[in-house]
Amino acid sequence: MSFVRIIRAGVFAAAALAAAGAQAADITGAGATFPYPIYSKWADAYKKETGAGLNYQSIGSGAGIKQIQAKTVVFGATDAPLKGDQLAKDGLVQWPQVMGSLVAVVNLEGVKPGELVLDGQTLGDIYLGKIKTWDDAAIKKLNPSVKLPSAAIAVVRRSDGSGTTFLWTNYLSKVNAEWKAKAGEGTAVEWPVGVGAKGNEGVAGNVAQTKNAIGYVEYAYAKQNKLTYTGLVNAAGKVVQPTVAAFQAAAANADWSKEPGYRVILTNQPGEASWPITGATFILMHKQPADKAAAAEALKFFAWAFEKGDKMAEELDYIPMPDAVVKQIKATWEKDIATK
Amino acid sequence: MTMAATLAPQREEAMDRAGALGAFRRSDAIFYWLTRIAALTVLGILGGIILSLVIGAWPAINEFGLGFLTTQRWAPQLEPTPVMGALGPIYGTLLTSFIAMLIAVPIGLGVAIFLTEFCPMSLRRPVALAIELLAGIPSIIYGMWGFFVLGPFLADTFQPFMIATFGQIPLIGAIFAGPPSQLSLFNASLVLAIMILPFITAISRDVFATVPPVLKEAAYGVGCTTWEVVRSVVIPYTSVGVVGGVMLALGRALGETMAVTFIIGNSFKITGSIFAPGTTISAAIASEFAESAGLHQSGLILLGLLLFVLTFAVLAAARLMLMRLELKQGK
């Protein structure tokens, strides 16, 4: 008798639990892990504005595209944009939401943050195993004012798949030719040389204790941990410090509107002051959505983020997308997003 | 008319205890069937398992056949058709277990045998307690440990020191070849040690403990000394729970996850020194399943296919060991 009154207890709850789930119909959206500070970040400012949640979960570029694919999620985010064809198969919709930067780091005795200046050509060599000590002519060359120790140098890069990687080898693709042909880009790589350490948090820790080291991470790891960041000689040939000021030349200088889904990867951008790692995370969206009402809330909040969010992006250390872009991603969402 | 009266209720009582006989077989073959779809539901959980690791890595099978066990070169992100082969992961999947079972097993079996001969009783329970405690540490603060701690000791001391003295000898010298590394095979191996040497010694420990009082006293009147005892009475007496302790310990080696992945470095190639970053079938899988796509996950889920069928074999010539051992013993 009382087995049945369990029963009976656990089919009241869970219909209630299910009655409770459809009344706060969270908007929900699954994939990279690079933006999830700043999504969750505005999903919290905004659930407080408007009353309405997010339930972002961040599972990686792959899964997030499989995701929305699957529909099982309103919307999906990606670091590695989708290609037009793709876009068109699929019926999705692809935009940036928001633009973040990649940096060096290294772990040099007497080295002060932004001290040590590299160029592309180098860091892929130094990736490839070609240059393998510290005091390499390449570097010297660069550096001449710099004391280098003629140590081996410890490269550190990323185990897991990473949209971080993806914009790091895709840069590496773009300038150094010998990088392009034996490794080439992608969110996993065969890497020549070098340590794999799990995620941003490893490769800051890994290069922070180990002397002569080199590894890559979002800007805001560096900053965090204090780490001591290079200087990058950039398309242009100048010499550019990580600054906001840098990462935001570089958005401005792209060409947003020639590729089908906004398809720009910011790296190697032209511009004297542009900073040559930079890079956009992008969110998809069906055509066609199953739930118009859920695709008009997710809409609602990407509007949302793009008019009130630039200030809380900039406290994390992202960069806000370009007025003028917003514009034209505004125009596209009225033109392809069916939401009535 | 008496007759009647003596019988009905005669009948009665039969008829109840047929009643109740009936109500005890009923209730015995719900049991029975309980119980059995309960064992059932294991075999259906294991086949359910492999059928769908099989079909998740088909896709691979059919691309890179038996070439995936002897290829080193790992390409997922390579167009058209990604290069994937797992002899990087086996390797350092075996070459770590192998070197923690090496360390593992004679400090488990030590601290085992100090525990049951020559501990004094007070110490006793202290010191299995914190061995206990010691399996139930999470993996995740292991590869902390060896990230942070063991890691830049083994790669500031340690591994000089080994690279400058053996370094040099021909043939083994290749095994501690340079440079040093904080994130290795070797760091990954030392951190599996201290995971499973818990194991190794509580089981083994209990399993001395049924040595039977008698025989090592009879073999101590005889004049045994107690390295005698050990090696002629307890071992022989407790082989069967010793092996099966081990084998256990080496079952969470070949799989563990979470703590090599923070310290084994993630490198698929491999280069012969124990020093050089490697990885491992659970760590590869741990690394690249979120990003992975298309045959680059098909790839590594059989990596997964192929580390069940190893730990099962593991497992499999273990119970081989154990009955050939009991044979032996005439069991």
Given for the second form:
Amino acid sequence: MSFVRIIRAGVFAAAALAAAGAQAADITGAGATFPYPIYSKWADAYKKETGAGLNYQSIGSGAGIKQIQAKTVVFGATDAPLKGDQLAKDGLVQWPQVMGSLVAVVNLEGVKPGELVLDGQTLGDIYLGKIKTWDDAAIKKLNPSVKLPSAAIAVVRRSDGSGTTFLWTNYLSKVNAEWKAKAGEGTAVEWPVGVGAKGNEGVAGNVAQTKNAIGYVEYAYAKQNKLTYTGLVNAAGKVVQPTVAAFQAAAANADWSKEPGYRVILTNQPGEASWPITGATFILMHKQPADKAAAAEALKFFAWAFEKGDKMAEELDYIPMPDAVVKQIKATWEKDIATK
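Just the form predicted together with its partner chain so far, so send over the form predicted on its own.
Below: the lone chain, stripped of partners and molecules.
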């Protein structure tokens, strides 16, 4: 069974993470689809080691924020970090749990992963509907040796409120002035063109099934589903491929203490080796949880993931948080989250 088919069930697949043998109430969370592959892997290993289950609903960052605000879950997850004033208003604590990267994925006959190269200006123009066919002069200029069809580009984008969309549109707003003026950035925007699909799962599935399509997904989804990703031209003007080294290069100089809630956006970072669409995925919890015992159990899971989950993250091409940042995050938990 393909990875897309396994995880497309969303909530139902998430519930299966905490199947037989749970001895206590599961840790409940909801939100971003971006980190679902690694949260799933961590949850399985944690269950085997501790007997404690994780029920994570992969429903999108926007829905995850609403659920934690409504206190219907112990934690929310978002790839679009909340600003300090919003955190204060809602009584929330926010921290980055792991980093990952987005890739453009295409379904073009005869084109191999990484063979096609795009830049931010061209991506923005495709999503604006200005570039309509694969043999457009702008794409051909970037790919003189790639055989490009004259077919219309089938644009795929997210239909739900999405932190993945936030990262994608934040990047496009930095590299394409017309995109910034007409569509801007956010977890949801007024898309000029395209067919919507729900979750990273939905976009991956749609691109896989649609000839001449383009979409954007977290890299783990592209890798697991054997989708054809593109190379990108980064801020230094260099063509880069999605690799752990390129993701790490983008994250290398991040200052996580600069804003409340560790709010750092890693798109279009400088450096010749940097992958241009990299970002962290964040956890949200209440300072005064409705169920303090459940909050304490959730923090045990996240501490375990920091301490024992790095190798699993790297196997899926996520980037673990630096040790110094983890130390800061644990201090934040001690200071700001009431678990007793």
